[in-house]
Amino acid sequence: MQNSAEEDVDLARSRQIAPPPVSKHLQSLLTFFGAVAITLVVHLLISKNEPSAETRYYTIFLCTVLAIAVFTAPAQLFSSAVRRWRQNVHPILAAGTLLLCLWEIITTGLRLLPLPYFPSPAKVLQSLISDYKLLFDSTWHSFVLLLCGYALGVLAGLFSGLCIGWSRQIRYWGMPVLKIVGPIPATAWIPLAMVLSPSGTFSAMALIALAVWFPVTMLTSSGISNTRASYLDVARTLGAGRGYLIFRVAVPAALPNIFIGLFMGLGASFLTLVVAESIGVKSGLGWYVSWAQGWAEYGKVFAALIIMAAFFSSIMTLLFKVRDRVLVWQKGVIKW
């Protein structure tokens, strides 16, 4: 038992003595220099026989995203916060990189994808550039033209789910309503609202925000009505009148579900957005991709689509930020 114990603990001293395996920061860093220098000599020996023009702004766009990787990395020997955030970014950020990679040898070096309907991250990256103004201004009137919708719809929505999950003869009422109107996609409405609409901008507003009452009022309405009756009968008991007993007992309560509305409804206002724009709308996103399409400017077009995908994830992202801060309380319960 005692020669045991003593290689036990020659064991663990020689653990403490032999030096430290290669830490995850520094794999995951090292994977992503990697990634990106293999982008890069990929590139350079691809766009050899391309325009320069064409593949000046990505070269240098590749070169910069390299320096910067280099130059930040001592910053995470001092900060463990940077450390940690970049330990969990690399590997995304370097298999983001190699799918450049490969996006790039399928169309400009083995010419598999037809052009000009598949055009090279080079020429995506030019057009984003050059028609930078354009798509700032496209990009700034579909956040208008969204927001106004958005909010809208989540008005109306709040307020009659509210109606129907807490009053019966409304519920009666209007969940026949519900159920016929809400399943019609908002983007059938389209010839109606063209003809009834003053303009296309309000036309594309309303349209967006019928997209957005639908789920936005199922799903309050549902948490309303499921509220606990043992919360209400506490609330009742304390002397709660009824608009203490609906937003301070069953709102609360219901939250999880409106949040659930409202990230549904965002979603389906992305697309009612996109297709009302290509359609009614003089500016925005979806128009900008029809008017790029018209003359066969694929690039600008995809261009476009990395524009939505940034813009709507941002919008994603902080509103499951304002979820996490106001079902705080609900720490560790919610797992969407």
Contents of the next structure:
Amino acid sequence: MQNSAEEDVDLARSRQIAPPPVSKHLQSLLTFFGAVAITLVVHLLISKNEPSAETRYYTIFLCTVLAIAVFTAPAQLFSSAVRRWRQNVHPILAAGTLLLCLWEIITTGLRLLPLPYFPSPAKVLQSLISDYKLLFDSTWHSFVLLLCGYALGVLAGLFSGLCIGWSRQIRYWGMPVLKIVGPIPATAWIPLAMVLSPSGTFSAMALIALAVWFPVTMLTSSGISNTRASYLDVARTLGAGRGYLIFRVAVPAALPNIFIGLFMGLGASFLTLVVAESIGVKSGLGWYVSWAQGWAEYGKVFAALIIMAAFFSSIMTLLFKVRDRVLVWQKGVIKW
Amino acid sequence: MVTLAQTEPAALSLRGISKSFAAPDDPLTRRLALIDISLSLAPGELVALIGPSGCGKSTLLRLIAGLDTPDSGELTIGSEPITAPSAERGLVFQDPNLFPWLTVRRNIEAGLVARGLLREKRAEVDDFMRLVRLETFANAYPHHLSGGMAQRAALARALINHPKVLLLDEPLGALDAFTRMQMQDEVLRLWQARRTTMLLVTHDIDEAIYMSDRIMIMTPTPGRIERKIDIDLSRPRDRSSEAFLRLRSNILEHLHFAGTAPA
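To complete the pair, please output the form predicted in complex with the partner chain; the form predicted alone was given just before.
What follows is the whole complex; the chain from before opens it.
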């Protein structure tokens, strides 16, 4: 009796963690291999007549991807975690690779899009690699500017949001200012900022901070002022003073809202960064894009766009990770 | 067994309390919520306050907690007048109102943190978690707890301050019938262990008879105390004993009469 019960448990457990059938797994693997192989073959056929200096890196890139896929395939035989992960990412990677293939067919292959505005992926990769020093430098400058502006805006936003959300009196005077000044896009202040500030970098930082400040303030104050009254009542009967009520009750209660503000502020800061850099600041990715455009080097424009995508989405992912860590107590309540 | 520093229970007395609120539909007129409430609790007594909803029971508790102030009348605990909320008067609501961002342990600690006593009294946290039998859930977040467990955590959170008076605002109202009966015994056990003065608001007549030393019946519009009934049954009480049932029909009759009487 007991034995059979144990067997049942074992059976249930093995069913739960049973690896997906090998055939299905092989299918997903082959899909990816196939996609990379097709892209490579198409590339070799299309770029036969192109100068090899322009296409060399892309060929190397595709071969490397294929090689990595092949040589890391055995790893999944030993770890079911790796297997699950690969099964999960293969379809989307295959689709991405096929998209690259389509891009190359449309540009270099059929020449459907006007040059030089729409270079082939090979050309973009070549620009990316050949100009890596300047791109890296630009990314670094953008990063520093973004970090300073964002941090400044967040600190100011948290502070003013806390004051407006907590104190009725500050709310009375602060809310109209917030509602009138806040909705003006930060970039609309650029003409004024250029006159007022001694340096372009400084005014760009202030503009980014302003762009971040508004959503952070708005959501922090609404989160604070919507703290459940019963939490505050309970805290009062537990002997809480003002400091506890604000920082240990109202602020944690407002955190889900605050993170929405941080997220919106981050989006606004990317926009302001790129616009400010392409107008006033003489460095950074925004500057790089308009500089490359000035020389009609659209390969570099696309290369910078790719860097921006990677850069901005990494920062956003980081914010989400922090959010998941901080808001672990409400996991499952809100999903982004 | 848990050996905790004993609480010093205190007498609670209310004399001629009245309270009015602005009418929700017309802010210029005020409606009386409570009129001329007088009652006193001996130290360590467990008194139940029952009545239909809207009779001002919760308002009365908020006044005693110090979260609201009365229009007229005097509230004292021991010999001190009540002017503001304080850790000596614990309050437990129908909704446990655990802070969802804190684990069970941190919730129970909250009163100590708020008063800056955590370092000094950290050892007591474990005792109180054992007292409400939640030691295995110390690191769980409130959304993982069942209703009964959450309410036990809320009780421990209120008790850790050694309140002289514990105010319970329909603390078991949201629980299912079975958990509710278990929790009645649980609260009685805590009361006997802690010997705190308790004022229990409920709309469950059985609960009031089962638990309290004395029952006050309130009637609405405006809220006033209609009758006081001593419960002279020995504990543990038998919910189906004749004396219990007689008290029950007695109170029911009274509430019915009070409900239909012309104002």
